[in-house]
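As a starting point, one isolated chain is supplied in structure tokens, in the form predicted alone.
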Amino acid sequence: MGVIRAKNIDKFLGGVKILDNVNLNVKQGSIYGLIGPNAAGKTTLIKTLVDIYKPDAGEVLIDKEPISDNKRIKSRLGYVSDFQYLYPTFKVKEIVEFYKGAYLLWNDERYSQLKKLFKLDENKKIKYLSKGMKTQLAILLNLSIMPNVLILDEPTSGLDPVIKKKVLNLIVDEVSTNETTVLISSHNLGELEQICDHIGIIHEGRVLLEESVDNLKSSVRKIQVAFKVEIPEEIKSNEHILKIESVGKIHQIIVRDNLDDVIENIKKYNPILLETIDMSLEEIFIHKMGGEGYVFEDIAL
């Protein structure tokens, strides 16, 4: 169990179409990062994937079985939401007992190991936990059910840097040890770049692109170049160049595909500086979306 597939998903909320013919494919044992600008539909899609929302069209399959009302699949499905809806008057240990009763494959040994990492007070009531502590508890609970699929919506929001690093390491360990399939949404693209092997970009309710991180990074590259004179017009007009930013004689050139051809073309003009620069996932995302004005903080639609 572990393959996630969304097929032709439509979803309306309040009469507004939030998801529009969404198709998504997550391979077993992969870490898939779902990214997009504000109000793109990330949280709506995630809630549809875990059967909180029923799609108005299309279906969600996990291991070729519909997720809708499927108790067997859901027993191995971990979900950490962007806001933790835990019983506020329960103590931490009472929530743990609740999960133990609800999930047949609950693993006490795993829980004990993870509890040492997070150091939560089991006698504390949920209503007295900070947002970050509630998130830690949700991660702790959902890893202890021994999930085959783990879906996380902004799981590092509100966590301090030390705990954040622990959480990211836990996700990677979960995949390498148990071959768990992970889908994670985050506005922090730097974090996703560290751990994800595949990325999906959602915009205005549609998944525009699904690609491996390696392929995505190779499809958009940056060149830094300098000439003794002005940058030649032939280079400016090259169809594979997305953007040129110049400071004095130094030019940073964003290239879409055909990097080698662009470099060979530049070499004809005897540059005094020519080097390729690695681009971050955030930079690639901005250029894929075609603009600088995108904000990565999620709106919980």
Contents of the next structure:
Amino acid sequence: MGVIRAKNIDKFLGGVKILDNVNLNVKQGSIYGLIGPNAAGKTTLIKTLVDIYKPDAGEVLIDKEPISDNKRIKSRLGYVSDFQYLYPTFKVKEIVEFYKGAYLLWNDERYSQLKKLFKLDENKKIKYLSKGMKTQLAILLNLSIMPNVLILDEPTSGLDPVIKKKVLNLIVDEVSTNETTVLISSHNLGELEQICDHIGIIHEGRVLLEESVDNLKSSVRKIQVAFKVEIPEEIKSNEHILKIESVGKIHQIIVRDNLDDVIENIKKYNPILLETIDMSLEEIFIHKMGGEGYVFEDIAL
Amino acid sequence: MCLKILPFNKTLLKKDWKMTKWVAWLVAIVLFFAVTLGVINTYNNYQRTLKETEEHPEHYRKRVVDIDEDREYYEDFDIEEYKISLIDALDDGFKRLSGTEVFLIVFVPIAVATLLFGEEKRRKTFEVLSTMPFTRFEIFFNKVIIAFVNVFVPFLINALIMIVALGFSKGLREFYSTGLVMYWLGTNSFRLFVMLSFSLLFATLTGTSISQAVLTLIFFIFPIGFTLLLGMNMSVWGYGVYVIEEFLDKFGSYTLPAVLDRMEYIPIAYHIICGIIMLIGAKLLFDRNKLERSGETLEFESIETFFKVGVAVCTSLLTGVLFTGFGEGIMYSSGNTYTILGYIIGIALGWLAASYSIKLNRAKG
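So the form predicted alone is up there; where is the form predicted in complex with its partner chain?
Then the entire complex follows, led off by the chain already shown.
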């Protein structure tokens, strides 16, 4: 249960193709980070996954069933959007009542626990809540419905660092306790790196790759090396080297796929320093995109 | 059994009622002061007048001038005649719409439909609803129920007050009956049903509250307004307007504003069938509404050209007449140069205004 699948999704908005044959597969119980530059189609894809937008081609399946107009699936689907479109004239407690009535598996105990964590004033009208408070409310509501699938579109934007940390912990707890499947989009790759086990990269409406974070991290590594003399030409010309950055005699070499071969090759030239450094998701993203032939400067993270 | 099949949803009903209940209470209050209070006070007013005529008969004497015999004299106040006039006035009041009632019957359904559909589109709360465990039909059905409750309840409350007042006051029964109140409730419910069905149809054709309210109102008066505009233009070109008058005489009662007329002039079955067709149309269109077009002037791209052409033609007919008058004013002649100029300017203005309205609200991807 809790699998998200997008099959050959096309979506046009205002005559422009925003999603182009998108395929996406999120396994049960995993936290899938959807990343991509601005206007890549992340929000459109998410809105298509949660049945706000109907795809022009292809279909979205959750738990192997089409999402479109599917009450059963939607009763276990949590969605936190990038902007919270909650009824502005409702008080917090009224919107809670609305969710409670709509979702059969609403959990009062869970709601009470989360309410203490977020410290929301139940008598306040939604229109008087700040952006961050609205996001907290949306997270609180969508975790209280006991979701099988949780789809979050930039859920931490507008949250202060303390609350941000709480939210990320809650998501991890949710997955470990209830085996919830989570798809989360964010521009903050540092955050995603902390919690995601899978990553999907979307650019210009197409999913470029889907991979586990472990595979992704092992596929691109950084080697820090120093030689007494200049870096040998043979090393520079190695086909697995993506990039070399040099500061004085210290060189940082980004290697794709075949790390062991590159290290063996370097060792032949007796380096005075040789160490392997883990790369951040952000660095991998940039280099991976570079490897796919995309221009770094165009990709605003 | 039927009720069990229909997708009533308490949560949606409560939510929609909460969004719109203020309209129902406001209308109920307005209706109470505009209609009900006067009706239930009839007997009190009659009694007061009766008492005053006994205490001060001289104040109520009627001066009669007999021209034939060239004399004038005073007649005593005829209380029976006064009573009959009150009964007739009430009877007429129940059967003919007052200005306030016309206003409420036209504008309240538009307002309620706008709050239930246009506002949800404008505020994008429809997006939240579409991710929740409700089917599209459930969302539509429960909104329609609340819309009808909203427009009918104020009339029902006021009808009940008038009927209950009959129970409490024996004297009041001499002036009106439960049957008359039920007639008032029934005929106004019919009018509200037609008007609300029409408003709901436009709720599913438009993407914002403003475009919904404005277009509903324009198309409400459109058949008669357009025919009159056509008539005015025909007379500008020297053609007789009797064709238009004949047309309005024959077909006027089949247009929407005709439901505001006295019941005996309205083809009721025709309007009820139209109301049902409009409701079914609204349901079918709502199923095809795309949420990405929420916030746009029109829900369907395919009707944008029709909308632009329609606005351009109507504006040109109007400016044609206005420019003719303007031309006659400054040139004292009835030449058609200004009329043609009016048409050209009107077409350009109308097309630009419609295009601008669409462009202004164009949703971003």
